[in-house]
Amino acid sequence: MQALELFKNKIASPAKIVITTHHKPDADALGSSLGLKNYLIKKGHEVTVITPSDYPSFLHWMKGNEEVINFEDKSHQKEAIQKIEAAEIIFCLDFSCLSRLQSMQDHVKNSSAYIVNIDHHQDPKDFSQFSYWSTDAAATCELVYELIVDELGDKDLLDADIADCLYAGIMTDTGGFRHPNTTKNVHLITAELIELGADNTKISKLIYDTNSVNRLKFIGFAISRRLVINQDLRIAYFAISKKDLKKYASQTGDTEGLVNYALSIDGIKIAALFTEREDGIKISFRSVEEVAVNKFAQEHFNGGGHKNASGGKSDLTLSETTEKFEQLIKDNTNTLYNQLELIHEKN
């Protein structure tokens, strides 16, 4: 409670605030950042959102997007650094360790600002003066809503634009309200957001149903030519090369959701997406409810995340990485699927 009271005192008077989130922000990362920004502006603060990288164009509709500074944009990097150095408060949203900021990491780490961390990922690192954290939350946007409404008592400052941002993050991090993290609390909060003016139909269309022709062709190519299925190991995965991405003029966000096609195959328990980038292989893991992939990602691919949705990376080649993945599944079948088998035995 003492930390909460200190936080309340810090934001009680107008301050210079920077809000940041993880590299390659998704809807929860950007929605929580812009939702919080639009709220703090109403409180009289000077607020700047700085992202460590670009993000999908289907998120550009959020209020305040045009003012976001992309740290990787060299033409604005000096301004971003100056904002961080001048900040009195820095909010770190939707990540549990500063390494997720990549090239921004040292600037935030060396800042004299009061650091606030709002997040729902497991195993948070101790880098903030105030942490509003819970793995029970489906999304960081859920926590931002609870912080504003329950802890700060400022529901009256929420409007339709803020509600749109927060709704988007909750909708996507629950997989369109399909994942096991879709709790009673999620439905209660999203109902409140809709009452505040969140346009759920519009948001769903903008995020899920706004595709370029190239993206649709890429998805078709990936499913028909790059999907590997191993029913014996109960795995399926995509291996996407830089050449594949170039062929379809891939933009940030074009691989979003691709891994879920692999997980949707009957009998598959673990799915993965291996994407070749300039700095190595980016990996996304997904699993059915009973199978945890977060520790697997942490132990073998320098990653982590949620139980059923985790990420990682590899410095090996694309083919070496997929070979390593298959071998690890073979070697760890008992560990990975033990809980699943116990559940089956009980039934």
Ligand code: 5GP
Given for the second form:
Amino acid sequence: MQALELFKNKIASPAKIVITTHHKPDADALGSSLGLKNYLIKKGHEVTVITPSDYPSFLHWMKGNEEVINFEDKSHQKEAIQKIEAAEIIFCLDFSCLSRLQSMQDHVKNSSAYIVNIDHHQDPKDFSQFSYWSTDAAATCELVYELIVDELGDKDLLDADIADCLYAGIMTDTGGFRHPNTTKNVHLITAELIELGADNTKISKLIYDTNSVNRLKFIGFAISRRLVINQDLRIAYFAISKKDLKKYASQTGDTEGLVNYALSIDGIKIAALFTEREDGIKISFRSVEEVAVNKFAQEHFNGGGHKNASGGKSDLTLSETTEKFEQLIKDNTNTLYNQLELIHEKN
Ligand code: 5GP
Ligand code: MN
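Would you generate the structure of this protein in the form predicted together with the ligand, following the form predicted alone above?
Time for the whole complex; same chain goes first.
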């Protein structure tokens, strides 16, 4: 039987379902998880969303947020493990390799559940029985919409709450409908979501325009004191220490979007954000259209992601990591910027 037909059979009758997503979920990760959850509940399933970590408070408005289990929350970990063990189906959303589940990964790996992966990252690893995957999709929320509407024919089950969740992921993964992944399909689906009741003004206010005073001051501090610009190498990056985060009482999500300020500088082709966390240095890479950072992140910083938005980690100190980064850019200028030069030559 075709994988899609088998998947349809699997969810045709009520089942115990767990939905999970990557560590430090963003709006696409959480929006696709809760959008799918709210739909599957309407189909009669018993559904639990378990995230491998907490996520920013500007995402707490989504329907079903209150019932999400944070795996790192010790008081709920036992319950989370029981849910995973009892699950007949586990949906893995918005990630392509199990390591992005961090401390949750072994529990999912050892589960006997039927695993479904819905994702738009490159190079998906083979860990699912059914994969609904496309790198042409701007967001996992776009794929969840297509799965429900085009494959399962359940558009009539979508409502304003589900539309809000899916809209949030599409909005943020397209950078507010600005990145090159903002296709005609994105606009068509977004239009449908608005017709279903997605409140686009409310969602963009909640996600983009809701700051604590501390966060705003932190952004100002980072731009004035922690931004390194190297025009020769066409890079700009932030290096944020634990002490900086403490000084501004930083909350999960406070560094989100910061890297884009570095990329907005005229002439800059690659931007990075290095953040010192408890478990090492977390890195965000961003690049302009022609320059790919995902391979760079994968080869040198144990990470990966999309062509223009990737991430990784480092076990070195903060300053060793930024030195390594600068050196790597120097050593790989040709490979990284080759495509760019070719495009410029053509024009
Ligand atoms: P962000 O910089 O917003 O944390 O992540 C940007 C993108 O990079 C994510 O959507 C994800 O695709 C990818 N990414 C971030 N961190 C990691 C990581 O540790 N490993 C991998 N494989 N991808 C990552
Ligand atoms: Mn995504």
